[in-house]
Amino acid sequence: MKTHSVVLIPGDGIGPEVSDAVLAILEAAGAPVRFETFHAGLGALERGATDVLPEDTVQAIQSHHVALKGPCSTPVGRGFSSVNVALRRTLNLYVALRPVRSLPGVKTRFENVDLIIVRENTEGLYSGIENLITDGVVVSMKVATRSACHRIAHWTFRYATHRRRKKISVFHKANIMKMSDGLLLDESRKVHARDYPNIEYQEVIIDAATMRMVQDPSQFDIILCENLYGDIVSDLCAGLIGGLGVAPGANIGDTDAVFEAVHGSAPDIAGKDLANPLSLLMSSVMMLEHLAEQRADPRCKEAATSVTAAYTKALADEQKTKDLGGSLGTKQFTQAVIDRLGA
């Protein structure tokens, strides 16, 4: 039977460890995928590349259209630019998709959280247009275009329909940024009224929205944000379910998709068998579901279902890594999941 070629970017720090864990689980689950390894971030520089996102890595993703990526390091306020931002721009991955869902055995303030955050991935303040006007004065430009606002709004409503979700909430600050955030609201209203009137739609000012989120996340379903708000809100929502270690993520465009661990590279625990592979594992499940839909291969969906059931059973059995209050190392947790495949 045909296997699907996927680019693997192991990443930095704990990236190679969690990548190895995920590959072992997918192999044990019989997932019909074959990985080809390429590098980015510090891993690429250490191998002689002159850029954190080498051209051969980009070309490999463009050839295979799907990648699984571990965490890559990005220095704060200095040094090289973000690999994630470079990937999104180069491959036009305009959707950042971050589902957050409560997990058994991971105790938090809330139960039964089930949210999806959709973030516009290419514009806003993250466009990186900054200028030194005069000594001590820096200006950053927030970019919004009608085409990108329409594109992300249409994608979100279409996704909600396919996933049978009932409500979309747009988080914004259009009371202050009337033109940029107002453009996203304008296009969201048009898409809703014209094509998806069956889906409930609301607009919530971002500061009030975050307050309401921590009071009662069940009042939201799918959340649509521009770039900066989406970055912040998606991490806030991860905190509702136990942190970034149990939150998956994907960056999706019209042609290519990169599924990634959403946490950092954690170099302080690299090589110590302490890393939690769940974020990347859950992202690999999203990758399998994407392959099942894009390539009409039910085997991918079957593998995704099997892996989800296995890690859910492991958590319910209190088989957890130390960051979740358990005692298992990376390899022990990996084996715990493998032992529950098909159980």
Ligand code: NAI
Given for the second form:
Amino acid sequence: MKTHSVVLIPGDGIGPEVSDAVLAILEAAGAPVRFETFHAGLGALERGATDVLPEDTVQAIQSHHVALKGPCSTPVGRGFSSVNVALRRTLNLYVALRPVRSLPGVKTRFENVDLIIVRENTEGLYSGIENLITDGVVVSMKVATRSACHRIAHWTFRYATHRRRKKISVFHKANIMKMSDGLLLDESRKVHARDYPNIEYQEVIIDAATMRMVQDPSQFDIILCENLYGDIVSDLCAGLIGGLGVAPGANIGDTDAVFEAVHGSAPDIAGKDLANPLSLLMSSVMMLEHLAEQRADPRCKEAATSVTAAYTKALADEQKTKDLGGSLGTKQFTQAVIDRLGA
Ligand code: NAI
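Same protein, different condition: the form predicted on its own was shown, now please give the form predicted in complex with this ligand.
And the full complex, kicking off with our chain again.
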């Protein structure tokens, strides 16, 4: 059986360090993937590209359909729009999927956190439509379309069914933004009533929801949000399980998927061997599970299971990077995971 060709975007700041770590672990695990490197963000500009999201990078993802992406920096104040927003919009990656699970050996306020955040990835305030109305007055447009609200609601209920999850909570502010947030509620209610009545469904106002999450996250299961709330709630959830170093994610569309850590390029620790590669490693496990399902390749599932077991064992053995209270550098932690593969 052949190996799967996947695009690798190493990214900026700590991106190349955590990408190297992940590549070493996947290779040691015998994952049947071959990476082809393309660039985005500052890395692309430094290599002579005129845009932070070069056309050849987009085309490579469209041709391979799967990418693993390190965090990218967008230069501020130089007229470039965000790499991440552009990538999600260009490839129509309308789902941001972010699983949030407690890890052994990582002490946090709560045990047994097991949440899934589904964030609508293409609309809301991230549509980037801002108008200067008059000097000192700016209007920023929050876009919601019925088709995108239906699409994300339907995807979430279908995902919940496949994964045997019990409950979907939509976080919203439809008491104020009656039309835009109202549209997501409207479509979610319809999809629930018509196609998935067996899944428990609830609507929670976002401000009360965030308070409830930090009091007791176990009252939620799958959380569906529009773009901005999803962005904020994802980081809040990362805080529940140990921080940005352990929060993986995927951006998924109908044909392409880009797997990436929730964290950014962390310029404050870049090049110092301090970055925790777990976020990107866990994202690569999601990528392997995606390949296993989409291409019916059990070898990808085996590699995903083996890598998960190895990093879980490393953490349980108190092998941790500094952000988790340990003392290991990026390279030492990588080796600790490799040493536990197949153990
Ligand atoms: P950030 O996530 O890069 O860093 C926030 C804090 O978390 C920093 O103290 C950093 O050292 C720490 N941190 C992040 N990841 C870590 C890891 N793996 N291990 C240990 N510590 C870690 O967020 P910030 O500073 O707001 O953004 C920096 C740059 O990243 C900006 O240019 C931003 O645009 C970009 N960014 C890119 C994203 C992406 O490509 N998906 C997502 C978020 C931000």
